[in-house]
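Presented as structure tokens, the chain that follows is alone, the form predicted on its own.
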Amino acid sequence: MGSNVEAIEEFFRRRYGGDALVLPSGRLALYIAFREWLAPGDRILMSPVDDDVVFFTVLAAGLVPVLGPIDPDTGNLDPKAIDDATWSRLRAVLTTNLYGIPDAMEVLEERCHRHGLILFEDACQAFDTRVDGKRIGTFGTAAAFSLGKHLEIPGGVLVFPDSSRRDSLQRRAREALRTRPHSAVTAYKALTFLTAVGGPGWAPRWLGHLVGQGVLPSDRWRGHRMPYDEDAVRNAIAGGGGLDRFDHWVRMDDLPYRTPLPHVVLAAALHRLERFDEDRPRLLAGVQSLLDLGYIPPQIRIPRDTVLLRVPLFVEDRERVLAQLARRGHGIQCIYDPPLDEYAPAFAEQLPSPPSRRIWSRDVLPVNPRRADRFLALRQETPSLFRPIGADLSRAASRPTRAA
């Protein structure tokens, strides 16, 4: 096991030029970084178009989320729309790199330098993303990666330039690790073994159902966001935060997010990392085939030479499209609707954001380029189902939402 961990960490050191620490998940990598560099009560700027698990990880670390304005052309933070008074009240910034589309890293770097802020990169969706040739994951104080996103296998990696922090980060990781009940771990190991050996389609559906329904919280979905009880969250905050108090929400879709990775998973993760550049042309072809459909308004800036985690298509009646795809066995993930400023306004500060940001939550259909052929075949069966929202983002954002 040790040799695989060392080899994965060395891969990330070579690729990103900093030290690296293998962890069970990207969300645990974020939590440990927050605990290492920030203090409870610190304000952290983040995007309202982000995963609710990330939001609860921020709360678990005792931080105050400040939900910033969205650039409708990228779906990420718009740092130029934030005034100096707001910057001066912050302690840190968390990027998103939504679907692999890069944040405005040069502007964020400059603002963080000017105001003495810590820049955390959530690089979980941006394994292949660059800005002017420089990789996402090399800009900030620390960067969190998720092997589960691009490689479709459990695991996470924290990259950090300051190698003197390694012992402290390892100690924090050991303190955060937990072993789950035997039945849950057994089901998880079986599922990850089959995924590691053959890919996501190899595990039998009943095993995925056991892990999904039997050992994860039964209330984990309500639309595209997890449900929560406001009083329960307030009590967790008042109790001092921490992963134990926030575990119900942070583990919502990933029970073993802080359980040590099995040997077979580490071996498979290393294999997939080493093969990524070899697989890259095929993955880029999947991205391009989806971009060519014409469902992306021209002003939206999508990097063309990047293996995106998801290709964001923009369609009318998105919920109806999702329902039809689900009936044909094609699920769509990574939808962040409603935005966090509407989902959890009681637990965050909010900055004004343009109405056109709504397309990134309400109208986006994020398609996995690894499944591009399957999606294209389904679209061919029902072409009238897919209607683009059009080029006028303000007009598209003002449309009333239709029920699924």
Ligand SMILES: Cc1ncc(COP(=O)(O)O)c(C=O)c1O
Given for the second form:
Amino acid sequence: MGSNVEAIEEFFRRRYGGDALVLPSGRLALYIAFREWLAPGDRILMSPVDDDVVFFTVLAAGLVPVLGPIDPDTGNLDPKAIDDATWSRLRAVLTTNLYGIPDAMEVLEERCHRHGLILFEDACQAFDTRVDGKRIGTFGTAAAFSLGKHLEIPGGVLVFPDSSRRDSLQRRAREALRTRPHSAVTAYKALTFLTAVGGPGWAPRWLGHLVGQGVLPSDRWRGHRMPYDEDAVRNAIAGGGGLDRFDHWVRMDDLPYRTPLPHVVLAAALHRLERFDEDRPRLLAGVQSLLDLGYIPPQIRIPRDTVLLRVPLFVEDRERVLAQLARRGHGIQCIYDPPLDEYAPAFAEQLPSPPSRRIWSRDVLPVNPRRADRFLALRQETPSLFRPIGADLSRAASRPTRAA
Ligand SMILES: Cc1ncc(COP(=O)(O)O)c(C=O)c1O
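Mind sharing the form predicted together with the named molecule? What's above is the form predicted on its own.
Following is the full complex, with the preceding chain placed first.
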């Protein structure tokens, strides 16, 4: 096993420079980086169009999320819309690189330098993304990668240029690791798999019973965000934060997010990493076929030479489209609706953001380019259901929302 870990770390060192640490998940990589470079109470700028997991990881590290303005043309933070007084109250910035579309790295680098801020890169969705030839993951103090996203296998990697931090990061990782009973992890995975394949209610009753017993997470999802109890989150913050207090929300759908990776997973991860460049032309063709459909308003800036994690198409009546796709067994993930400022206003500071950013939550249909052929075939069956939102983002954003 040691040799697989070493080989994966060596892969990331070669690709990104600096040092690298293999971890069970991208979220654990983020958490450990926050703990290493920040202190509780520090304010961190992040995007409101981001995963709940990332938001709760920020809270677990004792930080205060400051939800910044969105650039409607990229779906990421708009650093030019933030004034100096706000920058000077921050301690750090966390990028998103939503769906693999790069953040405004040059501006962020400049602002972080000017105001003495730490720049963390969330590269979980951006394994193939570059800005002017420079890879996402090589700009900041630390970058978190998720093998679960681009390679569809559990695992995370933290990349950091300052290798003198390695011992300290490794110690933090050891402290955070927890081994869950394999029965619970296996039952949870089986339940997720059977539900995904057969639909809700298809899984054997005893598995559902295990969930009901609290062995496994029992939250039933409503919409696109995890439900949470505000008082429980408040208590976890008041109690001093940390992964144990925030475990329920940070683990979300990934029970083993801090369980050491088994040998078989590490070997498969290494194999997929080494094959990624070979697969790249096929993946790029999938991206291209989705970009060419005509569902992306012209002002939206999406790199054409990048294996995006998802290709964001913008459609009217998105919930109806999702329901139709789900009926045909085609699930769509990575929808961040409502944005975090509406999802958890009690736990974040908020900066004003233009109304047109709503399209990145309400209208976006993020399609996995690995499944482009399947998506194209389904769209062909009911083309009239898939209507683009049009070129005027402000008008699109001001449409009333139809109930899901
Ligand atoms: C933007 C982003 N960052 C980080 C993560 C965490 O990655 P992982 O699932 O490997 O913990 C996710 C997804 O969960 C994500 O969407």
